[in-house]
Each structure stands twice: as C-alpha cells, then as structure tokens.
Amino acid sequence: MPTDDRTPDRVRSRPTWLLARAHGRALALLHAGFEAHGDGLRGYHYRLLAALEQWGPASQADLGRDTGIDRSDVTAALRQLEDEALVERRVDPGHRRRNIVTITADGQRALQRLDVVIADIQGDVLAPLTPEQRRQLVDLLEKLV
C-alpha cells in the first residue's frame, strides 16, 4: 500500500501509522464488498453468524463479548438478522431477562454466501503480497492481537 507523498518522513514508517492506514484500506474494501453484495448485511452480521455457527446458541451478551461488538449494536444487528429470518431469538427459560440466539438454516446459507464475499475481500486487501507474504503477515498480525 503506497503511502501519501505528503506524509511526514518521521510518521511514514511508524508501525502505528502503517497499521492505521492498512486498517482504513481494509475497512473501505470490506464496506465496498458488502455493499456490492447487496443484501444489506455487513461485517458485524458476518461475525455474529460465524460465532453462532461455530459455537452454537448464545446469549446476546456473550455474542457481543465474543465478537467485539458493542452491546447496543448487537441488539440492533440481531434485530436485522431476525427480520431476515437468519437467526431466532428466544427468551432463556432459566433467565427470563436474557435472550438466547440461534442461527437458522437460512442463516447458515447466508453465512456460506458471505464466506465467498469475505474471501474475495481478503484477496483484494492482500493483492499486493505474494502467498508467502500473506501467510507471514497473518502470522505477525496474530502476534500483535
């Protein structure tokens, strides 16, 4: 990713600056990729569906913690997924103030479609790198998070 020629030299090679720029580029590509998909789903919907598919039914609070999505945003996102019949929310019989969320068969199919969208976006983000550089970048980023 080329840096802006107007970036001051003392900033240009700082890891924090480069990570922020890479993050901005990745977010722009994610947004464009989901927008092109055209079904109104976004990255946070994908994370929620992926968590439910991998770990099974969960409370809204656990989903928020597990996916890094703010509690109020989880509620709104789940409402959207529920409106599309991609998840079901039911009151937890053991704790009436808590909802348990389950992915539906339609949600499973949507997740598979989004897997293709995400894979394409990953390819766009990492396009300047060789396959070996891609593996190395992922290994290094995993150490930072």
The other form holds:
There are 2 protein chains.
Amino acid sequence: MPTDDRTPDRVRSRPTWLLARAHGRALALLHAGFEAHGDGLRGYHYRLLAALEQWGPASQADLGRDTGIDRSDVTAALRQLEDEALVERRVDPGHRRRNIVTITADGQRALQRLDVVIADIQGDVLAPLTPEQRRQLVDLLEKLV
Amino acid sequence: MPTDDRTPDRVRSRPTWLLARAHGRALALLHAGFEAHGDGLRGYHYRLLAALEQWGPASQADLGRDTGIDRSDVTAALRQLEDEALVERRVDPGHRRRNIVTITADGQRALQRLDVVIADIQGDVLAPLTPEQRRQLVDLLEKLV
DNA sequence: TGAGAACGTTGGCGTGGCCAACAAGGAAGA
DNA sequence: TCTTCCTTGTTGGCCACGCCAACGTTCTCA
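Provide the structure of the form predicted together with the DNA, given the form predicted on its own shown above.
The next block holds the full complex; its first chain is the one shown before.
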C-alpha cells in the first residue's frame, strides 16, 4: 500500500537514510541562510572563523586539524577570507614554512552575523520537535559522533 | 578549556553540525560498502533499483519523483544500470515520449546483494546506541523529515 | 650532515544535489 | 484544425563537501 511519501520501503526507514534526509534538509536551510546573509561565505569559512575566534591565531595545518577540513581546502577557503580582509596570513618568523592566520575585526563581525543566522536555522530544523525531544536528539546524535 | 575534540564550541553542539557529522560517518561507511561489494554502483543506483523492485516498471520521470532524484541524474544512473543489464528501457508505445524502465533478474539480484550490505551498515552506524536508543533516534529523525 | 617529517599549495576526483535549455511528443483550447 | 502549452528525456553545467597525490620549501632529529 503506497503512502503519500513514495520513497521505497527498503530505503524509507533506514537510519542512514533518515540521517541523510534530515541532514539534507538542514543543509538546504543553511545554504539558503548563507546565500541570503552570508556575504558569499560557506560552511568552511564559518568553521575556520569560529576556530580562529575561539583559539586565536593558528597555522593552517592546525586549523585543518581543529575543523576537520583538509589542508588543501583550508588553503582555498583562507584565500577567500583573506581577499575579503576577514583574516590575515603572515609567515611565522620562527617556523618559516608556517603561516600564522589571524582573524580580523571584520572577520569577528562576519562571524557574529553568521552566528545569528545559523542559530535561527537550528530552530527551523528542530521545529517539529518539543524541547525535550530536541534534547534527546542532540544526546543521541552526540553518542553517534 | 579545550577538550580532546577541538571542534569550535559554536559548531560542536549545534544540531545541524551533529547531523552533518553523523551523516558523514554513515556516508563513509556506505561508500566503503559500495566500494567493496557494490559492483560499481552508488546510492542513486540503489534507490532506483529499489523503486523499480517495489512498484514495478515506471517512466524515468516517475522514478525521479519517487526517489527524489533529479531527472537528469536519473538519466545518467539508468544508463549505467542499463549498461550492466540490471535494467531495461523501452519506449512506451502509448506515450512515445516516455521510457518504460524495468528491473531485470540481474537487477533483482544486485539489489538483494546491496540490501545485505546496507543492512549491515545500519548496525555499524548505530553501534554506540542501545536498542531502545536506536528506536528513539529513528522516531525523532522521522519527525524531522 | 643526511634522512625524514611537516607545511602550504596546486590540481584532481567522487558523491550528492540542483538548474537551464533543448527537441520530441502529446494534450487542450481557440 | 491549428496553435499553445506541458511533459519527457537528454545534455551540459554548477556548487558544496570531502578526500587524495604530488611537489617544493622548511625544519628536526638521528
């Protein structure tokens, strides 16, 4: 008996599928938010700015490790951030193969704007859940990760 | 106080981030499974085979609607499935702009093999959870989707 | 001093998802 | 009937995210 949602049965109730679906919906909202208020930035940029704001200046390799972003992608994302003066890169005098990356005042402001956008989206994503259910979901997902 | 997991605080506890992380882990396992036992097939192929098996022959447009896959991607995925004789396409005599797609016996077998692989992966993904927690997670995710 | 590791960079690949444009075929209204 | 509009399949392209290989440079350590 086909339901309204014609996703095949073997797919519909699988946890991996539900995760993909839920993540897809969240991602769509995030992309829309970045599109509307993100000044051309994307997820990678936000993660990098967040790491810099929290732990201060760091090398690109450390940034990659702290954010789970590949070194090569860190390079590309930082170039854009630097182009928009949200970040500064200079060679570490003590270790000249390293770049020391610093968030600028503009970067701080961009990060704070994104914080608001992203925080709002959390509510949109979790809209179907009660506060207690939201807490449960976060707990369970944290166990999974 | 930085913990072992140096994901920035503003990112670490957000539901959208947890969903992305959990989905990423599931996806990595799925890709490994497809790589090892998938005969070169991917998620799109599995979804299409599943839809064909469950509801019988269908047009490509209907397949796209039932699986949430874009028409253009349906075309590409079906071409591969047809190349491997897992699927047959013929023009609908009554509506000659349509292709009627049918799963073959080989396609049924491939689908069943993938079923086993994917079912196993569900257990891997949910390994950190008790049976009760798994049920809870599925319930919550279904509300979200 | 010499070998090996770490760093930043370039270039590439794959998956999943999305969109635009087009020709062919069909449907519905003038 | 004719004309307009819609659907279908196809091609080609784009994006985000993740990952990997290779390279030259720089540093460390045995």
